[in-house]
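One chain follows as structure tokens, the form predicted on its own.
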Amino acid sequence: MELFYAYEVSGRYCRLDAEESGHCVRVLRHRSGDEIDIIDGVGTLYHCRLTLDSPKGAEAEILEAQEGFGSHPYHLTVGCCPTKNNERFEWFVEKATELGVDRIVPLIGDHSERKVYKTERASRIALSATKQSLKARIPEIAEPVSVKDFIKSCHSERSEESLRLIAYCFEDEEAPRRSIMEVLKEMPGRPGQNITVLIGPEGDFSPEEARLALESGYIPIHLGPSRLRTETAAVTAVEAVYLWSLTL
């Protein structure tokens, strides 16, 4: 199944940008009259008939719309500190998108080696992974924010529909870490449940960041006995939520 992304959906028509049009017309050699499938990036799949086969701006008439295509029964935000090696973080973005994530927030922590992160390339990777994994919603790649500011911004949003988790490596006798699967299994599954997971940098979260998270309602978790790289830990957390959802 080939999927294309429409930058504009208006009335009965979808319009592709130059890159998507070139792939559709030049590479895959689709012509006017061919039926193709297009996503809008926010959850809907359109089965269409190509009406303009321009490689610079193709257009297609909508024949049928399917909302919630490739969706999952939760809303997952992963706040993750970008790695020193950009390719490792981009690998996480790709794999998290394939599994199912709604928002990725690059976090700048007290111990982060990378203090600046540009999101343009990650957004393109997320789009490609969305189409490859047969989904219609492209995850948001937020602008970078400090760990402490992100936690503070969420402080007033506590509700029974939200689950907040923070993974770090050190032990705290007052707040012992629990397995992510154990915590997830205790949560009643509800459609649209909001889940947030924080993953620290190579140097881990600082004690001050962890304390602020716990004061804001985050549950301390671990991802098993192995010591994982940042990007591996982030993908493991996304996969844990994905597998948990299959049991609902």
Given for the second form:
Protein chains: 2
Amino acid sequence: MELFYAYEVSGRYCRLDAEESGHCVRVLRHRSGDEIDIIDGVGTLYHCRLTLDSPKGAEAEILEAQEGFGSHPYHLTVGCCPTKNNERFEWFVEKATELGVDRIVPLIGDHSERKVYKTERASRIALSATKQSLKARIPEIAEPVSVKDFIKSCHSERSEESLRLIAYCFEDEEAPRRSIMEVLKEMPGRPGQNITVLIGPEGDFSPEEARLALESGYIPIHLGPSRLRTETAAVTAVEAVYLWSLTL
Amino acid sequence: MELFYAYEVSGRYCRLDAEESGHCVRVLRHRSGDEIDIIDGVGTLYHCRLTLDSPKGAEAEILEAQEGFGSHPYHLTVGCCPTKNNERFEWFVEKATELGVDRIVPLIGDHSERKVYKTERASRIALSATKQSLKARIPEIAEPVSVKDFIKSCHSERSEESLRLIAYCFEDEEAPRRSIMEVLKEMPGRPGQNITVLIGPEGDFSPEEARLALESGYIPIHLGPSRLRTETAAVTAVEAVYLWSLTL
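Would you mind generating the form predicted in complex with another copy of the chain now that we have the form predicted on its own?
Next comes the full complex, this chain leading.
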């Protein structure tokens, strides 16, 4: 099954941009009349008939729509400080997308070596991983924001509606950390449960960032005894939520 | 904390090969008298004093030994068919090592596109990931073997002593698959529990391979609803065992 991405769905028609059209028409040689599968990137799969086989801008008529195609029973935001080596962060974006994530927020921490992050490449990787893993919703790659500003921005959400976790490596006697599995197991696990996990940079979160998170209702967690690289920790958090959802 | 690997530990001395010696003496400029940390690759960390600072072959005297350094409470073998793209399999080796795995067996399946696999690069990656993640035991990268021969070779083990899982994607009405978390949760979870998980190639296991596995006491599992690449499935199996062990 090959999926294409429509930048526009209006009425009974889906429109593909030049890149998707070229792949559909020039590479895969689809012609008007062929039936193809198109996602809108926000959760719906459309089974369509190609009506305009232009490699610059193809159009297809919708025959059937399937909402929530390849969806998962939670809403997961991962805030993660991009790694020094870009490829490692992009690898995390690919794996998180395959497993199931809704929003990835590149965070700039007090101890981050990388203070700027461009999201274009990660967004392209999220799109191709979404199609490859047969999902209709492309995770949002947010613009970078500082750890402290991100934590403050969550203040609006009502905490009983969302589970907020922060993973750091140091011990704080006033706020002992529990394993992510222990915390998830205590969850009622409503479908669509909102979960946010914060993963720090190679140099970990600063004590000030950790304190602000705890004051804002974040639960301090650890990801087990192994010493994990930043991108491995981020994938482990997504795996924990994904595997936990299998037990609901 | 920087770890070095000793190819030989005899009596009170650890010996480093040319590569480790060069890194220790030339790159990090350690000199005789410096205290360094050395692993033997089979589970023990030695705190040592450098006695010979030759960049060709350094030696250090053992001051203190710590067995089971960075160990995990299970013994996990993952048999996985190498991916067409070598980097993806090597990425799995790195991540599995960081999390905790004991033995990785490259499998050649009926549907494998890759029929040969050289283990040198994967072994080097396992060594560096072991040191980077502060463990003393380097996972074994076994020589490649066919799926059927591997399954037959397990026959000797007594099944009550080891949990054997095979993950495939097709449905077999006679042997319905359960999620890996469901199966792990039923485990008594003795420390040192033996677990083997088989992950197929891009083209999945053949029905004959699956049948042979079930006849040999393997439990058929799935890794959840997401469609995962081979290397992502393999990492997800390691994550499931690692995260499950946090709940023991």
